[in-house]
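A lone chain, given as C-alpha cells: the form predicted on its own.
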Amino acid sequence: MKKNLYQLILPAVLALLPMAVKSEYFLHLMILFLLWVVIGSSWNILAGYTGQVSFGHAAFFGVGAYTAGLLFQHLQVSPWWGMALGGIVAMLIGLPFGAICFPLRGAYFALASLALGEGIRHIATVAEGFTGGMMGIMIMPTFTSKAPYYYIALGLAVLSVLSIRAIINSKPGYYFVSIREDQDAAASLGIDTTLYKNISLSISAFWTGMAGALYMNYMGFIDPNVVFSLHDYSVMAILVAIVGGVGTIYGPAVGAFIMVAFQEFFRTGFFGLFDYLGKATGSPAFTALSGAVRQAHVLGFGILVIVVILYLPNGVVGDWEKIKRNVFRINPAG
C-alpha cells in the first residue's frame, strides 16, 4: 500500500514542480533528468532484462533526433511530428540490425552495436546534402518557456517507465529474463530467443528514438557529433543503469537523477563554490581549481562507477536494503 502511495505521490509532485519552481535553469536540469529516465529505462530493458548489452544506443537516439530535424528541413513539417515518427524510425533501424547481429552473443553483440552507432554517425557526417553534415540542423524552438518541454518530457518518462513495467510483468518480460539467465535453456523450452530479443530491441529503440526527437525539439540544434556521441549517450546510458540498478524498473530513474546531478556538480565547479571563493578571497588558486574541476567530470564518473561496482554491485535500487541497513541503520527485520 505504501509503495503504491509513493508511486502516486512522486508523479503528482513532479507535475506541480513548475508551479512552485520558476528557475529556468532548474527546469532545464529536470528536463535532462527526465530524458535520461527514458534513455536509461530503454537501455535497461534490452541489457538489464534481456541480457543483450548495447554500446550503440546513441544510434537510436540520433536517428530519432534526425527524424524530427529532417522533417522540418526537407518537408517543412513541424518537428513535433518527429515525436510520432522518431521512435518508429529507430525501430526500423533496430530490426534489421537485430536480425543480423543477434546470432552474436556477449561481447560480440556489444561490439556490433558500437559499430552501428559509429557507422550511422559517419553516414550522417558525409551525407551533407541530406543531413547537413557537420553544419547540422537548426530549428526555431516552439516555446520560449521551458515549462511545456518539461511537461512533455515528464509525460514521455512516465509512459516509458509504465509501459516497460507492464511488459516486464507480462509473458514477454518473463521470456526476456529467461533469455538473460540462460539462452540455451530458454530455447530448449520452446522460446524463440531471436524473436524475443528483437522485440526487446524494438521496445528499447522506440523509446530511445522518442527521447531523441524530443531533444531535437527542445535544444533546436543537432549535428552528428552531438546526437551520435558514444560517450555522451551510449556510455552514459550504461552508467545511468549501472548506478541506479541494472534489471530493476526504477533503477534507471534513480541513476538518471544521480548522473545528471553529478555531471552538473562538476560542470559548474561544485555548483559555483570555487568561483564564489575565488571572487570572495581574490585568490587565483580557486579560479584555477574551478577550471580543473570542470574538466574532470569524466574522471568523476569513473570514480563513481568504481565505487558503485565495489560497494553497490546491484546499483542504488538493487542494493537499497543494504543502504538502509549500513548507512541509515534501518534493520528491516526490526
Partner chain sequence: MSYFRVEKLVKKFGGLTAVDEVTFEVGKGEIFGLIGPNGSGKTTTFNMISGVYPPTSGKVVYRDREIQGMKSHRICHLGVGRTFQVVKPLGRMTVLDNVIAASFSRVNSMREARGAALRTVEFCGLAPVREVLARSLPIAGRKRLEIARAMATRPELLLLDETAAGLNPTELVEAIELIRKIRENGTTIVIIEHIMHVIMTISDRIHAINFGQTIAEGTPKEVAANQAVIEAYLGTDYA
Given for the second form:
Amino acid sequence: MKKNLYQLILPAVLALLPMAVKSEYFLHLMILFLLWVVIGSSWNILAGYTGQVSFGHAAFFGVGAYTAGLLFQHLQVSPWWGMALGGIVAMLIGLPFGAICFPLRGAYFALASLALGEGIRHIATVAEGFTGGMMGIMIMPTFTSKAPYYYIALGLAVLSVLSIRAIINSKPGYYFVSIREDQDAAASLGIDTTLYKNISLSISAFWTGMAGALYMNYMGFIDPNVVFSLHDYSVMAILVAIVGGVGTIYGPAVGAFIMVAFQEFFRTGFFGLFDYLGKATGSPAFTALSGAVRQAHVLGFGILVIVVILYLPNGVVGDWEKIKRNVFRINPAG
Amino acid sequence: MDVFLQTLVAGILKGGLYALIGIGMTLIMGVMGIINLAHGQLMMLAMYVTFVLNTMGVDPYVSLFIAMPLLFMLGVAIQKFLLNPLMKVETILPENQVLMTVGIGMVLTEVARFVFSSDYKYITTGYADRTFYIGNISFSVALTIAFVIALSFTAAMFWFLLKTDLGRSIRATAQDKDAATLMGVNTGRITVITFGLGSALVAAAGCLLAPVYYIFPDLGGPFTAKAFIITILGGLGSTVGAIFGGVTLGLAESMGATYFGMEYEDIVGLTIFILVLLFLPGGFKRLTKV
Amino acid sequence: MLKVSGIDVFYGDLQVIRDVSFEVRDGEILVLVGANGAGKSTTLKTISGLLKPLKGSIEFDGVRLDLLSPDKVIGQGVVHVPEARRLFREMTVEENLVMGSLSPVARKKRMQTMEWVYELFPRMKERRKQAAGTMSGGEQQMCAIGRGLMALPKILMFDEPSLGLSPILVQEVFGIAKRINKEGVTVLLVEQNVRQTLAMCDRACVLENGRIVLQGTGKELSDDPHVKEAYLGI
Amino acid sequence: MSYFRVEKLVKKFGGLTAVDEVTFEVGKGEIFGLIGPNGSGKTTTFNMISGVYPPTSGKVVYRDREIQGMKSHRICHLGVGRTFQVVKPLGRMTVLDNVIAASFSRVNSMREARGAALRTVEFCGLAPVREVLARSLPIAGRKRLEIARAMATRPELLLLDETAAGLNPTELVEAIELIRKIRENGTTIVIIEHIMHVIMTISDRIHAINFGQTIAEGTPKEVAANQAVIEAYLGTDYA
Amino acid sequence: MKGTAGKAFVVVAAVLSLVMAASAGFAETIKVGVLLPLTGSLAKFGEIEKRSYDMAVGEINAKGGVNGKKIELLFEDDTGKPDVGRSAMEKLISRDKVPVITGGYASSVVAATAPVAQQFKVPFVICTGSSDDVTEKGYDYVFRVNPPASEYPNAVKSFLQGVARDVKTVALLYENTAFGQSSSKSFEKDAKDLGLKIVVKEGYQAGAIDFTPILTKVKAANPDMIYMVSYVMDASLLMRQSKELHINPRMFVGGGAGFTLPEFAKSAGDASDYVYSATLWVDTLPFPGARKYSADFRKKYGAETEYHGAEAYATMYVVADALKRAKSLTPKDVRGALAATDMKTAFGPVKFVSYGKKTQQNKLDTYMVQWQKGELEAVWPKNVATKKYIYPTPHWDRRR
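With the form predicted on its own in hand, show me what the form predicted in complex with its partner chain looks like.
Up next: the whole complex, starting with the chain shown before.
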C-alpha cells in the first residue's frame, strides 16, 4: 500500500512542479537531474544488472547528441526526431562497441570501453569536416520556456526507469543478472551470454543516446570535449549509480539527485549561505570559507566517491538499511 | 631519410620515459590485479614536488631522491588505508577498486589545483633545451638523460625483482597469493610495498619529465592512459615488457605523427591498445615469456 | 606437538569444519582421509593460517598458531605443501626453492638446505633453471615438496600429493614422505587415496562433512567396516 | 544408432593432454557413471560435451547430431543440461530466481517461468528455502540448486558433476533418491562421482578413465573388479 | 526500495530548501552577473578576468558608482563546462534577477548560455568567448566586445602584404581546440587570398610532450613562415624544439593565445626571441587607460595581466556606461543603452555594429607583436608600433 502510494505521489509531485515552482533556475537543475536519472539508470542496466562495468558511456551520450545536432544542422531534421534517431544511432554504435569489449572480462572490459570512449572523442575532434570539430555544433533551441524541456526530460526519465524496471522483472532481466553472477553458469542454463550482453548494451546505449540528444536540443551547443568527456559523462555516470546504489532500480535516480544537488551546493557556496553569513556577520572568515567551498567542488566529489566506496559500497539505496541502523543507533540509544 | 631517423630517435627517447611510467603500472597491475586510474595523477604530484624543490634551487635530477621516497610513502598510505580495506567489502561490482582509484585521482588533481592553482608551472634548467647532434640528427640532452636514467631504473628494478628476496616475494605474490602466504610472505605488506614502489617509479618519471614538459593539475589523465597502453602492450608484471611497451608506444606515436599526422597521435595509441587487448592478450610477455 | 582443539571454520555463511580436534605427535605420520569436500584441505588451510577458525584453537609447541598472521606460521616450522602444488609457475625451480627459505633461520642455511633438497631430488638439480610451470606433474610435486623442505620444517603438511600422478609416481611421493619423516620431520598428510595412505601412516583420522568420525592407527582403520565400505569399495 | 556418444575426444591445454581419445556411448534412459582419480580428465570431458570449450579433436554426438564446438547455450537448448563440480550459484539471486532464470530457456513469459520454477523447486526439495539468497545456502542446498537449475532447462540428457561430494550420509541418501527420481522422469544421466558407494549403487554402466585415457568400461561389478581400475583408482597395493 | 528512495528524496529536499531560504539578498546596489570559469582547467584566466572586473568596479564605485548606486558583481563559476555555465546563467537571471550579465570565457559556455540570455531577454555582454557563430544568430540581447576568432589573423595578413612579401610558403600548426581549428581555417583562407602555399598543415592534441615529429616534417618542407595557433606551454615547447632542430623560416608567427603571455617568454627562454604573434591588445597601445590598467593590476595583485584581463576590464566599463545611460534598470532598457554604446576604453573603441552575418559585434583591429630581448613589443600596424619589427628572423646559429 505504502509502496504504491510513493509510486504515485512522486511522479505527480514532479509533474506539478513547474506550476508550483516558478523559478526557471530550479527547473533547469531539475532538468539536469532528470537527465542524469536517464544516464545513470542506463549505465546501471549494463553494469549494475549485467555486470559489465563500462567506462565509455560518454560515447553513447555523445553519439546521441551529435546525431541530433548533425541531422538538424545539415538536414534540418526536427530535434525531436533527432532524439529518437539519436537513441537508435547510439544503439548501432553499441554493436561494434560490444563486439570489441564483450570478449573481455572484468577490468579488461572496463579498460577497453574506456579506450573506445576516448577514441570516439578523438575521432569527433579530428573529423572536422563532418562534426565541425572542436568548433562544435550550435543550434537554436526550440522552446523559449523551460517547462516543455522539463516535461520531455521527465517523460524520458520516467519511461527509461519504468522500461528498465519492466525489463529487469522479465526474462532478459533474469538473464542479465545471471550473466552478472556467473557467466559460465548462465551459459549452461541456455543463456546466450553474448546476445544478452549486447541486448543490455543496446538498451543502455539507446537511453543514453536519447539523453545525449535531449542535451543537444536543450543546451543548443555541443563539442567533442563536452559530450564525449571521460570525466563529465563516462565517470560521472558511474558515480551517479554508485552513490545511489548499483543494481537497484531507483538507486541511480537517488544518485542523480545527490550529485546534481551536491555540485550546485558547492558551486554556489551552499547557495550563497556562506556569503550571506559573511555579509551578515561581517566576518571575512565566512567569505574565505565560501571561496574555499566553491573552489573545492570537484575535490568534494572525489572525497564523496572515496567515502561512499569505503563505507556505503552499495550506495545510498543499497545500504539504506545500514544507514538507518547506524543513524538510529546513534540517536535514540545515545 | 633524416626525417625518418629523427622520428625514430624522438620516438625511442620518448619511449624510455614512457617505459618508466609503465613499469610502476605493470607492477601494480601484475601484483594486485587492480587498475590504477590515479597513476598519472601520482606522477603529476611528483612533478609538483620537483617544481617546489626547484624554486628552492634543487635540480630536478636531485629531486628524484626526494620525490621518490615521498611518493613511495603516499603510495603506501593509499594502498594501506584506501585499497586494502576494499578487499573485505562485499559489493555487486568487483570493480570497486578501480572506482576508488578514480576518486583518488580526482582528489589528487583537485588538491594540486587548490594548492598550485590551474596555472602552468615550468622548470627552467640550463640543459632543458640543449641538444647535441649525431650527423644531422638532433638529440635533446634532457630527454637523452631521461632515457638513460629510465633504462637504469628499469635495469635496477629488473635486478631487484629477480635477485632479492623482497623482489621474489613480489613476483611470487603476483603469481599465487595464497602460496606466497604459505611461504611466509606477508602479502598484505607486499601489496602495500608494491603500490609504494609503483608510485616511486612513476614519481621518477615525473622528475625526468619535468624539465622538458610543464606542470598543471590535469596532466595526470593522459599519462594514466599511456601507462595502460604500455602495460597491456608489455604484459602484466613484466619489466622487460614495460620497456618494450614504452618504446613501442613512443615509436608508434612519433611515426604516426610524422606519417599520419600529429592529430592522430592518441588514436594510434588507442588503436594499438585495443588490438593488443583483442589479439594478443598477455602482450609482449606472452611472446617472449619474460 | 600440534594440537587442534575444537575448531569451527566457515566460508562466508557456510560452515565447512565442525568441532574438529586431533593431535599430531612428534615424529609420526598422521593422515587425514576423507572424500572430496569433507574438509581436509580446509583443516590444513586453517592450521597454516590461510583461514581463521571461528572457534577453537590450534597450538604448536605451545604457540597458538590461530592467533598468528598467516605469514608467521611457517616461521614456527609448520610448513604446508598445498594442494595442486601451487608453484610459482613463472619462476625457475631454484627461485621456487629460494621462496621456501624466507624466514631468517632458513635463510641462513639456504645454500646447505638446497644442497640437501637437490640430493633428495636429483631431477630438481637438473632442472633448476627451468620455469616451474613447464615441468610435468611429478616434477612439480617434487619441487613443491622441496620448496617446503627449504623452510626447515618441524612438521610438514602435504595436501593430496598424489593428485594427478601416476601410480608409480604416487608411490615415489609417499616414499619421499616416509624418508623425510625418517629424517625427523613430523608429517601430516591429507589424502583421498585411502588404501595406500592407511598402509604407510602411523595414525589416521577420517573426516566426513567437516567432522572427524573415526580415529586410530592405520591398521585399525583399514579394518574398520565403515571405512571399508565407504572408502575402500569393499 | 546410439542416443549419445563421445568419439575419440581429445583436449590439449598447451603441452598437456587432459583428455586423450576418450570414447563411450550412452543409451537412452541410462545412468552412466564416469569415474577416475582427481585430475584424470572427467570434468574436462564434461566441459567439452557442454560446450564450455571446444575439443581439440573428436566428436560428441547427441541424437545423431554432432554438437562438439557448439556454444553452451545452444547445447542447453538441444536438451543437454549440466551441473558444475564447483557449484556456481547465482549468489545474489534467491533460490527461486535461480531456477526461474533457468526456466526461461523453455518459456518466455514470467508467469510460466515462475510456475515451472516452483514445480522444479518443489521436485528438488528446495521449496522451504526458495526465498533464500543462493549464496547463503549450505553445500547440500547448493548442490541441490545446481540440479534444480539444470532440471529447469528440461534436459533429456543431464550431466551431473560430483553432485554427492561434500554431503553427509543422510543428504547422500536424499541425493541418490533425487537422481533416481530424475531418471524415472525419462532423463538420461551421465554422472561423475567420487564416492564409490554412490556411483556403484546408482549407475547402470561405468566408464573409468585415468590420465585422460579410457581404462575400463562395464557394469559396476565388472569395473570394480577390473585390475587397471583398482590399480589406478584405488591404489596399487590393493592388488 | 521505493520507500527508501522516497525518504532519501525528502531528506535531501528539506536540507536544500532550508539552505535556499537562508540566502536572501541585500538591497540598494545594482547587481551585475559575471559568468567566469573560476575552477577547472580554465580557472587561470577566469581569475585574471575576475580580478580585472573587480578592479574596474572598484574604480567605478570609488567615483560614485552609477547614478549614485554602487555596482555589486555576482560572480558565477561556470567551471568551463556548458551545462554548469547554463546553471549559472539561469541562476543569475531567475534567482538573482540581474539586469545585465557579462563575462563568458570558454566558447562552449558562451554558445550554451547566449541563447538563455536571449530567451529571457537579459543582455549578455561577452568579453572573451570568440567562436564566430555566437554573434551570427541574430540574438538582439547578446553583445560581444572582443573580435571573433576568425579575425585574429587580420594583422598577420596585413603584415604579410606590407612587409613580408617574400613569404611564399607556410607551415600551419594548430591545436585541436575550437580556437585553434577556427583560427587555422580563417588563416588558410587568408593564405589563399595572398597566394601563399601551405606546405604543412597539422592539427595536434593540446598537451603533447614532443613536437619533434611534426617539426621534423616542417624542417624538411622548409617553409618561409611557420604559423602556430597554440596555447602557452605548447607554444613554448614548439619554439624550444624548433631551436633544437634548427628550423629557420623567415618568420615564426603565433596566432594569439599562448604566444603573448609572459610565461611563454620565461619558459621558452631565448627560443622565444623574434617570435611574432597576432594579438588583440598590448598595454602600449594608444588607448586611454591601457598602461594605467596594466600598471595598476601589477601593483594590486603582484602579477602580470594580458589581453584577456583588458577585455574584462574594458567590458566592465562598457556595462557601467550602459547602466548609466539606461532609462531604467530593466534588462530591456539596459539592452537599449548597450546598443547605443560608443565609447573609448582601455581595450580600444567599443561600438556594437552589424557587418557580414554578425550583429552587435564590436569591430576591433588586431595587432602584431614581437618578442625582442624578452620584451613584447608592438610592431604592426606601424602607427601603434613601439619598436620596429625585425624581419627576417635571424638563423639560430647566427644569433649572438
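Here, rigid core means the biggest group of C-alpha atoms that superpose within 1.5 Å across both forms. The model shown is predicted, which means the values in this text are computed figures rather than measured ones. Positions refer to the first chain, counted from 1.
The Cα position of residue 28 differs by less than 2 Å between these two forms after fitting on the rigid core. Once both forms are overlaid on the rigid core, the distance between the two CA positions of residue 292 between these two forms is 2 angstroms or more.
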